[in-house]
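There is one chain below, alone, in structure tokens, taken in the form predicted alone.
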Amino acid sequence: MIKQSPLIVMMERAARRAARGLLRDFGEVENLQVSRKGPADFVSQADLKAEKVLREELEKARPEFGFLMEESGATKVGDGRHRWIVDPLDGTSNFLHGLPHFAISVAAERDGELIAGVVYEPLRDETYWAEKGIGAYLNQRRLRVSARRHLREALIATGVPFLGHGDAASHARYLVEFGKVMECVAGIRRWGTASLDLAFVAAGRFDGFWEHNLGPWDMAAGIVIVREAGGFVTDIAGGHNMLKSGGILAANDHLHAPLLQLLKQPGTA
């Protein structure tokens, strides 16, 4: 049994004290309190009572600590050097609609750094996690990325923009990529929780994964995950600028290079 690090053991137990008005919440969601953060872009009172926790929890344990979070943004500075990167509710659309596939997504940022990350899929109540030099894990069993080498074998996921989530020429982008991965791919699947869609390719679910238009919280803690199973994680021009690009692409060491390849726009490096 792998014994998991005090770190790891607090974020898990505040991902899980948040979670428990999350499935309340989720059984009663047709008399959810909603109100509009923005074009197609909901905000649930369910997503602000978890992040309240996440915050109480988490601040307890590492007052030194700065915050990154989806719905107050930096509201914490903390010692400069380390950094909580939290989504309290990611596929909050799915969750307003009676979906069951949602998560809580925790990250540890060391000097810019990240270090580990939590993703907690409270229906199921699995846990993955990583943390740098130890592994990916679901639960207690270790994770690796798929071994397809093909892309006519993968099953890929991605997000697809929607209403008040880029600009017209950035939906049209995505319209090309999408029609050049799915003519070489096995199967597209999009499901609308980032968090999972990574912690997928982790557990080898999917082959490979790309989406743009990502906050830092969609992801970070899914990079972790991912890079500890033995994942490839990119921006998608190739470099490592996901938190502030807000694209990403992840797969494995065979798959990446072709999905990048097939991801660049003319003109592009």
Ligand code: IPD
Second form
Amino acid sequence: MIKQSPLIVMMERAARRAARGLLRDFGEVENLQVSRKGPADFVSQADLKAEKVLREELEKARPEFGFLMEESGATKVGDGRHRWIVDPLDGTSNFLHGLPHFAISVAAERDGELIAGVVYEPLRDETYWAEKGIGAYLNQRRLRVSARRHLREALIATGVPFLGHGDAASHARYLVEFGKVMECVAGIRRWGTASLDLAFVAAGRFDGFWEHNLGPWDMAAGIVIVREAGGFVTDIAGGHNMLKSGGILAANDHLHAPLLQLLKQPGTA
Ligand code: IPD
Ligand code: CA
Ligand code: CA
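Having seen the form predicted alone, can you show the form predicted in complex with the named molecule?
Let us now look at the entire complex, which starts with that chain.
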């Protein structure tokens, strides 16, 4: 049985505490679908409450850490070396529509390097976690990226731009990319929770994942998990500027290069 480090133990504990409220609120969301006002305000409150719980738990355990949290932005610098990067509710649109696919994402960064990640899926009570040099796990099970070598066998996840997410030029560029990938692979999936898309690459369920315009909180934990599962992660240009550029391509070691090549078509770099 793998023994989690104190860092991972406390990250998972914080995520589980925040998940209790999300689970209660998700039950309520189904009832609100039929109300005239809809569940939008209720869901943003659920999001804020989860962020508050995470912040309190993480701060109590590691007061020296700074924060980058989706809802409140960068609100604390801390010792300047350590930082939490947190998405209290990833998959908000799914949550809002009563679709059972969302997660809490918590990453730890030290001196600008991602060192640990936890992606917790409340509805399945599943924790994807990884620590630099220790490996990636789903609860107690070691994770490995898939071994598929050919794009024609690959199932690739993506995120489709939407209203307010990227400009018209980036939407057009995405359609070119989508067309190129679509022609070469066994299937494309859009599940709407980037942290879980990455966790699923680590688990070998998806063979790759790409998306533009993500926030650091969408991908930080997932990046550590994919890397520790033996996968490759870059930005869309093949560099390592994922958190700043907002673009990400994660895949197993055989498929990363061919996918990058497809995404690098003229006008898509
Ligand atoms: C979103 C999800 C989604 C991705 C969006 C993100 P949110 O995060 O990760 O999969 O396509 O780009 O903004 O808003 O649900 O936390
Ligand atoms: Ca998110
Ligand atoms: Ca979110």
